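Just the one chain here, laid out as structure tokens, in the form predicted on its own.
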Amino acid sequence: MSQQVAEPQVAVNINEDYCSRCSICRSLCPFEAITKDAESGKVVLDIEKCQVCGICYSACPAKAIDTIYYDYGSLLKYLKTAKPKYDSDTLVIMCKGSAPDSAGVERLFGVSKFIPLSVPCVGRLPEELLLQAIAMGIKKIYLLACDENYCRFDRGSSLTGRRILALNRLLEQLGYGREAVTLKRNSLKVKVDKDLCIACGNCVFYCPYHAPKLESPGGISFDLDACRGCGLCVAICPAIALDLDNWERERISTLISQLLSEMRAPKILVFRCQWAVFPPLDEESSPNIRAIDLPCAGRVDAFHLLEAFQKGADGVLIAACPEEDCRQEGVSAKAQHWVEALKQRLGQIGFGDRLHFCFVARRHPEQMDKELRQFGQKIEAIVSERGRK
């Protein structure tokens, strides 16, 4: 008897039984992943073009589009749990690409006590979620979106602006004031210490956005309007003269120490691009696995990898977007190049097999699970062999 092979899980699906073929999703998709069949009139999703921004999901009037990431049900469940946990009636929803730390939120909105909610793009949020939050007793909602020309999903930020304008007009008519929902924009940028800069030109050579410029007689200046916050320049700077908002070198080092102290052996630390993997809001980690989310795999630097091993990591895995999916102009492929070079050097001291770089696509969630499972088995074997010697 032949066994049935289960179809791989994908992140987005269109339910034909519910689809009204209105084509709103097609008109809004930034990646031309949704088309309409000329003969049948059916709306068709090409999952290999889909970037899982969630805009189609939030815009579908027939609720015919399903997503496994941050759908209405999981977001509502999170709010119900988080409201008593944070003991606050203020909700701050942030795009991952623009989300600062708590101090940054306080600077932007003037609130120190709030319920945080971070999503890949605020453009994926259905308006009914915000209305439901207000019905739950949330008195103030702040949305933090990327600058429009900075949005990783092209239309998500601008679409959010139009939606919030319309929603506030409705809420004003219902007696909730003129700005029950406040929208601001933010972008996380590189920071330069010119006293440390040696004008080597590495950042100029590698930056895909041409943001850094060599000055005469020496030093670097950055066009912050051009900077997209990938962090590649920070990772390859030999003088440690660069840093990145919210992903500062010292902050990542502190997080490495904290996570490794919580883990059981064999300890696997994962550095993952926050656009390659969309973890669930109630993510539960294995006792021997912890993850650090980064703005791009390009932000992973040799200092932090070596620090992880020095502080007790048995294995380090780096998860990046495939080059065709990279929202940072192919930075993930550049990151792979230098990580593989570092892996060769680590091989000279017996650590090469304990560092693994992989590409995972967010549209295929099982890829990350597979990479972790295979790498975990490899690290267990290495640790076991080491114990026998």
Given for the second form:
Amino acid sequence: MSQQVAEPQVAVNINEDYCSRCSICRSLCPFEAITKDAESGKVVLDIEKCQVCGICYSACPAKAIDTIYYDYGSLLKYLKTAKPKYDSDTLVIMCKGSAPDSAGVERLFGVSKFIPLSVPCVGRLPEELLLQAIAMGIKKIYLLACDENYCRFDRGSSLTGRRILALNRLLEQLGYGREAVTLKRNSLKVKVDKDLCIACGNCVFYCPYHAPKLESPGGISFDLDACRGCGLCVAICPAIALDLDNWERERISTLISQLLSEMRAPKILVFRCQWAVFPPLDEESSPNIRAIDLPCAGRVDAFHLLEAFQKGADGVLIAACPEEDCRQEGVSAKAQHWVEALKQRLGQIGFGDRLHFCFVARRHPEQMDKELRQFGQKIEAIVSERGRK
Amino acid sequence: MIVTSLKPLDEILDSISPYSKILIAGCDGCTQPPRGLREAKTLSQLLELAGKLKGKDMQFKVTTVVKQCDSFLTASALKSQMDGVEAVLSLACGAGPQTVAEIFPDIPVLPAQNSHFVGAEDREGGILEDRCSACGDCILALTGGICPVTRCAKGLLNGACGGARNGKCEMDPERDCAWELIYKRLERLGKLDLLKEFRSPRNYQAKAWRLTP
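Moving on from the form predicted on its own, kindly provide the form predicted together with the partner chain as a structure.
Starting with the chain above, the whole complex follows.
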């Protein structure tokens, strides 16, 4: 991560030379980021409105849209190396928003040996990738998308449903059977331990989706259809009565231990909102840095931040989406508030500088690089200062 | 609710410094913000980190009590947890540590909180404010549900004093004049005639120190 960043990369770009001006991308973009210039007739992308979902990329019939994240080439490259590595002819593609751990995949699909591929929104996958995977000898593809009303990119999940329907018909005609590709929907949901709940009402107050309701007499119930699995309530529950299905507290703790044990000092552990940073499939980070992707910055828990320090992290960085990009109705700003409160407490014991919260936008990948570089330098200085003492 | 704030960590560290096995006891009761299991756990992590920095090894157990001011509930929650515990660090208001101290006379109990007032919470505004002085002689029925004993800086029973400027108290321009609030509320309720009534001096003996439930 110490390399110098030259030109800022453009996350998504419409290549005018190839564009046929058919406007399919414009009709599918959930964020009205693509418009047609009235005078010139050109299809134009406003990158500041773009949420980098990749739906336009996968839909463009002229292949005129470029993206630096999970494009056809890099996905194919991943499949080529992953197939022998995992030694399996079953591919499980998961939207990050709903991705469980391998035990969860086994529960959902009944497969224990598979090639995992997790992308931010399955709506960004071009059909030819799935066809290419089958051509490579993959016998079965499972796709795990979020529930339609839960899709962070509004249309990604429903669009995928339609595509898979058409694709399976095509594959059937080609003799690959009726269900070469199976789509399931799964969304992260909160779970409550009613024995621990103290009916304080914090989750009721903070939930952006009005999922929890106070029952009388004292207790709480959740409308799971309304819950969108951001994990905010889990991170603030004073009684530790809540957890996130498939993203349990324990799973994060285990990851913290595992990552810190394989790192070299000075160790920087990064908690990323999985929508703020889109890491490359072959992400190579320096031995000083490891990252944990969380369903939302709202799931960033004071426990886990302190646990990281207890287990030997020299610095902890939290990367969240800027408020205007947050797909969870202002949760990232709330996360900032709580992290700053913890930072104030850490300051009292001389650890304040080692915790850093930042907003980074996936459309500007250089922002994360910059934050990481600056924080890395700061931590290095703190550690060497301590070494001198 | 009883409104408290966490003591500076330095002060807590100082008070627990003679001990190495410490039980942090939260309170799920009325303390606000809630000082339950999460707060206990977070505090134990912070203190452990601070201890490590100073080369001191401290072991923390964390637990919580439904209401730490209730001797029955506290005894039943804590008795099984006291094995090897050298001191209890309490996250409750001032009543909690005293209850624990009475139940376990041989174990030092240390407060982690400063208690401030019997207050109300405005969650939208993120504010906790003093509302009740527990005077034992409630006159809210006469004052439109606004307590002058607590909220008037002078504690006047027959206000206003005349010192308010733009609805704010002359003692503290940040603070609303309680008697202006009372006037407006009674006006709204159509009960301004209540202000004609003279309220005789408060019965200070009514502030009881012991009651039977």
